[in-house]
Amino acid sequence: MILVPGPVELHPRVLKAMSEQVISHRSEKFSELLMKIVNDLSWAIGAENEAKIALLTGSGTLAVESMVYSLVNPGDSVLALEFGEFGKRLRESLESRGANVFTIKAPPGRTPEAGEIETIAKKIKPKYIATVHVETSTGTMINNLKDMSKLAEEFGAKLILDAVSSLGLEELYMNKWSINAIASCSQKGLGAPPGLSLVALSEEAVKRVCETTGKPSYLDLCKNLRFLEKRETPFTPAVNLMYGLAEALKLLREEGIEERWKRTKRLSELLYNMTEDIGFSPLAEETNRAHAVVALVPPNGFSATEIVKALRKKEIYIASGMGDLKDRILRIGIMGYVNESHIEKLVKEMAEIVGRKKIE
């Protein structure tokens, strides 16, 4: 039972599309596989067809760096919010990209108060604010990107976003929150295999992503979306796990994303509220915790290390913590098709490594 931050155990209709036969990238029956996937990422990420979509051969990290190297220039202003590992990833991009970045961090398990950003915001005036949306080495999420992106309007700026961890599994409206752009993947919320990513961009973006300069050819979105218009992409993609997310966005279709939305947050509630009965507590602040990633201290005398370690002898596999929380915390992945069964017995077992009562 895998139950890691991603990726996920695959449905079995996953799995059948991905074996499919390999065809041309530059054949018909391949345009026709890339337009369904863009159009039903496009439904996914509250898009309503008026973004771009740029689809990518390589992991989340792809994604945010060709995000982040097609729409900032070197010298730009950029509010950079960092409160967990892959915060402070998006931050190092933005640095090497040769970025102005004013930093605000929070610390573990919680985010950047509204009052800082504003009071920054005003004092530098960036031109972007960019934040992770769910924080997978805290188990901390942005609740408030909405409010968010309106304070990066009074200022001028726009608002970019690493929803690796979020996208399909968290409230997310690109359009309606006038998100600049998005980056996210297939490995997670989408419940699709490893190795393909994407970034969505406004129509601001669009433009902007063919005006920068200086980017190494693989991360240039512009050339990516030059080749969309033919209905290609411009280096060879990895096509069988293509076939799979195709088949991973018919079944969110079919559950609806708003139905996925609840069954997350529903499921993590049962999670923190099982395990806080026999010991564990959430490394997040409630009002900022996050329904896809749950992170859980363990009892006192209980290292994560030994806890993942014995639930592996079980074939359960979450993770422990990342950077300076690696033996402080566990982090469970609401991800895939899990189920109120794997929630149970993965508190069950939970509860007999640490000698609590067992949940019956």
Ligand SMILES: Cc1ncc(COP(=O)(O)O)c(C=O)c1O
Second form
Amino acid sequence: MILVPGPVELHPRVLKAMSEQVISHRSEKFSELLMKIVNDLSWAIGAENEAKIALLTGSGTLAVESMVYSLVNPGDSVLALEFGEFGKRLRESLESRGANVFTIKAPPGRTPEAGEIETIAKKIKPKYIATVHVETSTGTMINNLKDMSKLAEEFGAKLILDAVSSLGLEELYMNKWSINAIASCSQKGLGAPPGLSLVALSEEAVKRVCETTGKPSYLDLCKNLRFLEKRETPFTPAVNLMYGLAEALKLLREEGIEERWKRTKRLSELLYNMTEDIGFSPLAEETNRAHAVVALVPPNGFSATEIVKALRKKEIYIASGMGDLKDRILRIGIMGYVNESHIEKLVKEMAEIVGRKKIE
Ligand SMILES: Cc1ncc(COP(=O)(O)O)c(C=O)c1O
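Can I have the other form now, the form predicted in complex with the named molecule, not the form predicted on its own?
First the chain shown before, then all remaining chains and molecules of the complex.
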């Protein structure tokens, strides 16, 4: 049973779809596949076909770096929010692009305060506010993206988002919430194999990616969108992964995006509640707890890595913390085709490891 925060176990229909024969990426059949994926992604991201979607062959990091290198020019002022490992990587990517980055940090389990963001934004007048939506290293999420985007606009800034761990799992409306650009990947909330990623760009962002200069070809979203107009990708794409992604998106359409958000929320709440009964406590504050990734502090005296190892012996795979949190927290992904029975089985084993009877 795989319950790590991505990649997820694949649905049999996704596995079967990937076994189709390779096709040329300059064929009509390929164009149909590409446009189907792009339309479904546009729907999943709440872009209602108004945003342009660049589909990339490479993991989530490629999407985040393409978004940064294509939208930001060296010297641009950017306000970065950092509340975990992936926020740190986003900030480092902005710095390597040569942006003038001002960072607001928050400790594990918390997100930067709206008041502080407002004060700093007023002062530095950033071109962008850049943040991770669900911070996978701490199970913490920004729960007020809509307000943050409004705030950014008040100061003439645009909100750009790493939604690698949230797309398909947490409420997200690109258009309604006026998000300028969103980067995400195939292997988490979309339930597809790892190896593909995407950047969704608003109309305004589409113009900007064609105005920035000096970006490497593979990270150039303007180039990608020019090929998209011809219903192609600029470089050889991972066609078989695309078959898998197309089928995973079909499954998402069948379930319904809001239904999937609700399932993720329901299962994460079940897990938070059941594990509290056996002595675990959530790392994140209640208002910022993510549903896609649940981060738990074990009861006193128990090491997270030991618990992960003990679960592995039962063929249950979850993750421990990253960096300084390595031994302090467990991370469980509520991703893929998880249901109540997976959560109950996991908690039963966790209860046995810490020697507590689960309260029924
Ligand atoms: C929030 C977030 N951003 C970026 C990444 C990097 O994605 P990848 O490992 O697919 O390159 C991850 C990976 O887990 C992530 O959780």
